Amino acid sequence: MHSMQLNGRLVNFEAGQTLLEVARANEVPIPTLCHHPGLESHGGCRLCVVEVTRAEWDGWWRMVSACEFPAADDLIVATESERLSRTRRNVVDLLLARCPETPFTVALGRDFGLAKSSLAPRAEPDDCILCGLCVRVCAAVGAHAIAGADRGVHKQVGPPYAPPSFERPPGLAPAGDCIGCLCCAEICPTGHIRYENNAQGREIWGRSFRVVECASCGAPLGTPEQLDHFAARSGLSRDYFERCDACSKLDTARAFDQQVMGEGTS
């Protein structure tokens, strides 16, 4: 068993855990933004910063992102300090200046005592805080359809060469690899990624998708691209993915019933 010091308390941890995981296991709160337990750490928002030091570091310390920093024996970690509050507040202030109108950042600002940003608001703000969750979820699903394009303040997420909006300038390629699964829109904390489910099917990233219906009841299942992708990715047969959960359940009931009947008659 490994142990380290967390806010003055000795805590145990398992090899491979991050500071964030250890803190959460010990009910020590650390604010996070770009972290998602199911996805690879990103380290982009820097809200989860904490201070680490070691006895032998002789007073030297460093600020690290808890979502990435591996827990280690005899580490001394502080999750709260004057300096950390200042830093986190500045980070939130910067995000609020980036997205001054976005409900999510406004609420975040309020949590950190900022009614509005003390900095210059972005000229033509959109709702994206560049947390990178959408890009990572898309990669996790295996589609790799979106990525960050450009650098610095000009960075944007979206399918290659496309801005994240329906009003795609003419001439830009549609989102090639997108399977229309909506995971990106689902995970986006600010609602920046727009999509639409309508009678024709589904639209996201400027691309339209048909929606496949359950072979027995007609309930919408997903896009054909999505189901093909699921099948290809899982190695399961495509017809694993043709019925909705309710109809599969009914099928299961029927199969059970058949068997019981069979046993009863024999």
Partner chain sequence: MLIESVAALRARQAELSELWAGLERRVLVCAGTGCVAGGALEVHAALTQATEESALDVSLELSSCADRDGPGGTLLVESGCHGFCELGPLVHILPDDILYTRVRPKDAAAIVEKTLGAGEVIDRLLYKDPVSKEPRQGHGEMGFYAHQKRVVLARCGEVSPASLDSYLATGGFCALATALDTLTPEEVLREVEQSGLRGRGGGGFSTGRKWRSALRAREARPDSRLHVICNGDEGDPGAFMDRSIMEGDPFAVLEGMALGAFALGSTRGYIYVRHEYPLAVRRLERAIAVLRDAGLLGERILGCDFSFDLELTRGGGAFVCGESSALMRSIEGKPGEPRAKYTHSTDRGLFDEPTVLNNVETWALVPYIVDHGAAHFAAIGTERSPGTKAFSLVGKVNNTGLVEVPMGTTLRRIIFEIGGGIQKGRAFKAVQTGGPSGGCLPAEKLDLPVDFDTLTAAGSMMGSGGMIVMDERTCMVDVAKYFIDFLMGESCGKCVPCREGLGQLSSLLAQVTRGEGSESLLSKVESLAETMELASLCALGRSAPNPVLSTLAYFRDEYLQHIEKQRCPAGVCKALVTYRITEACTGCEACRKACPVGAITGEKKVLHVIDDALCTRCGACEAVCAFDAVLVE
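Note that the rigid core is defined as the largest set of C-alphas that superpose within 1.5 Å between two forms. Positions refer to the first chain, counted from 1. Just so it is clear, the structure is predicted and the values come from calculations on it, not from any experiment. What changes on going to the form predicted alone:
- With a cut-off of 2 Å and the rigid core superposed, Ala246 has a Cα displacement that reaches or exceeds the cut-off between these two forms.
- After superposition on the rigid core, the Cα of Thr32 moves by less than 2 Å between these two forms.
- Asp150: CA moves 2 Å or more between these two forms after rigid-core fitting.
Same protein, different condition: the form predicted together with its partner chain was shown, now please give the form predicted alone.
There are no partners or other molecules in what follows, just the one chain.
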């Protein structure tokens, strides 16, 4: 078993754990923005920064992202300090300038004692905080339909290789490789990525999709593009994805019951 100091307390950890994982296992809160347990650590938002040092460093310290930095023996970690508070407040200050009216950023600012940003708000604000979660989950799914486009105040999420925002017509440009799985919308912390399920199907990223229903109960499953993608990616039959989890489990239970009953009568 490995051990390190966390806010003056000796804690144990397993090899391969990050500082964020160790902190959460010991109920020590560390704010995060771009972290999600279902995705690889990214370290992009800098909200989860902590201070690390060692006894032999003679007072020298480093500020690192807790979601990426590996726990190590004899490490001394502080999750709260004036320097850390200043750094985190600066991050939130920038977010409030980018999205001054977004409920998510307003609540985040309140947590850090900021009623509004000290900077001039963006001229045409939206709800995208550029956390990158939507782009990363789209890549994890294997669709790669969206990416970060443009730079600076013009940066936004959209289809790769789309024209710059100042040459783009109003609204989000369609993502041609989108499979309509809604992963990006579900993971978005601010609700910026809009979608609609209606009688005709599903609309997201400027595209319209038909929705496939479960072959047994009629429950909505996903788009044909989504089912085709996951079948090809997993190597499983397309038929496997045309039944909802509840019906698949029921079929498995029935098959198992018939097998047991058959063995009992033989």
